[in-house]
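What follows is a single chain, given as structure tokens, in the form predicted alone.
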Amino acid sequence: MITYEFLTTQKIEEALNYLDKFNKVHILAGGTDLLVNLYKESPRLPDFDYLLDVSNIPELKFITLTNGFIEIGPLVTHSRLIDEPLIKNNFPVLTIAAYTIGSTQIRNRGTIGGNIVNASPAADLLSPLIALRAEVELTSRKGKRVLLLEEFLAGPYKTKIKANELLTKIKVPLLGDNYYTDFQKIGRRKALSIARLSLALITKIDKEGIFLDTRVAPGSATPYPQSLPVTEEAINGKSIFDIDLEEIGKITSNEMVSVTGERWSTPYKKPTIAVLVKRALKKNIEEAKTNE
């Protein structure tokens, strides 16, 4: 059985102060992964002696827009990314990935800090943040620190934050023109479906129709998200008239094969990242077109 203390609070100060108090505190959001792993006694959680809700702290369910980046408290819902102006109308990406997870109820519990910190190689979220380019900032009370959110992850359920900090931010820095994005996921089932793997693709198209800052970012396809540089490089500077999709398919395939090596499921994944790869520059390439 586990035992704990539990702790609870409604300021960001008074959540900082518990962390530095208290050794081996977990944090407690939206609990859609926490409290099903607490009750299964999952040997994946920490060890810990203080659970620590902050999910009733109102200064981190912000969604703003400053200084170039849509700024985002980690207390923000999946359901609140899919209704929300702002993220509809800049990261359509960001969007369509929250709708992906899990059912209602998840959707309308489950926040994007929470999905961070897991750092659960199938976290739907993380894939398009990272093409996204998103920042994290880490606040103790010894000051603030931001990271790529790419560097922040550390490997699969593993993070770079530390015992006496609490996310409190989420910044993406804004879309210039003619980018294009897509999120492509395949699960095991419809319904509540954990991604089996997923694909994150933003790119600029310009007036050339040639593809530039590519950004490609799988879940589930390696130990934890990340982007695929090899493959980016092989899209940036092709047209969107002439690029070979087979051979950005075998690459991203390959790519992906060299980091992860060849394990029990690279016969199911390496076909399969080619294809979606191959539909979200499918999806872009329509889109260009259209707008031409």
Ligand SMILES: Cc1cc2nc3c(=O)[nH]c(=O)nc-3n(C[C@H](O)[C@H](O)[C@H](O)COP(=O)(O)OP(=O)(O)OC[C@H]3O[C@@H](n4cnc5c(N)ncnc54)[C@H](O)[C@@H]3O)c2cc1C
Contents of the next structure:
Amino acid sequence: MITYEFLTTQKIEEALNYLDKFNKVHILAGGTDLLVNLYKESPRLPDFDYLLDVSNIPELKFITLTNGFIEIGPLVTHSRLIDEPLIKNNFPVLTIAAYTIGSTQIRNRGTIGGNIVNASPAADLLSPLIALRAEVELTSRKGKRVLLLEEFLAGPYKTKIKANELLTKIKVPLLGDNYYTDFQKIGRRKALSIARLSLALITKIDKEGIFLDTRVAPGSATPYPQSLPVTEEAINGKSIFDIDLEEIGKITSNEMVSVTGERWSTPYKKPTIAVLVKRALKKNIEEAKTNE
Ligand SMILES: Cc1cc2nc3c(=O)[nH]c(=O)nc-3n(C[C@H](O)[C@H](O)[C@H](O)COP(=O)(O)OP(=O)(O)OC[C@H]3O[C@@H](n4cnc5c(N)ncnc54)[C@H](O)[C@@H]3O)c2cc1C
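To complete the pair, please output the form predicted in complex with this ligand; the form predicted alone was given just before.
So here's everything in the complex, that chain up top.
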């Protein structure tokens, strides 16, 4: 049985003091990942003596528009992301992804910060946030540092967070005009389903119908979510009127396998990721043509 002391606070400052003062503190937010791991005594859980409940810190529950970024507090729940007009109007890809997470109960408790720091290969917010070029702010008693989310992720269920740090902010740069986004997810069933495969696609389509600044990030496809630069470059410069979607699908499949190598799931995932990238491109092309 795992035993620990329970700490709680309503202030960031006090949380940072606890992280500084005690060794082996593990942070608790909504608990939807952590409590499952505790109950199962998962080997993924690090050894810890203290559980620090940060879920009652009001300063970590904000969504604000500041200097070209939407800044999101780590305690913002998936339900709040779905309901928030600032997110819906600027990053519909994040709204759709949040909506596919778990059930209403899970979305009411689970947080964006927990989804990021748990760093599951199947975490639904990671691929859209990577495609959005989101940054994470980490705070300790010694100060703050900001990392690109893609660089913060260090492996399956691994990040670069240090033992004395708290994730205090997620910063998402605003997209300019003429950007189109989509999130595709396939699970074993329609509801309460962990992604077998997912894909976030963001692209700019200019007045002539040319793809620019394309970002493609799949989930559950690679050991941990990451961009697919070869696919992105293959799409950039193509026209929405004659892009060869079959060719792009093949490039995406091959790029995924170049990262993962051949695995037991490759016969399923290799053709399926091609379907997801084609679906996302088709949706964006249709939207761009409607806006002409
Ligand atoms: C039934 C069920 C269905 C689910 N379905 C999905 C799904 O479809 N898609 C999906 O992506 N996920 C799913 N999940 C997983 C989970 O709900 C999400 O990952 C959720 O966002 C985790 O957030 P949390 O606040 O509950 O994190 P917690 O469980 O509280 O914490 C998770 C990890 O993050 C760390 N942490 C949390 N906040 C901070 C912080 N501010 N600073 C530093 N470290 C922090 C914790 O120490 C812990 O290691 C599901 C879970 C369950 C139980």
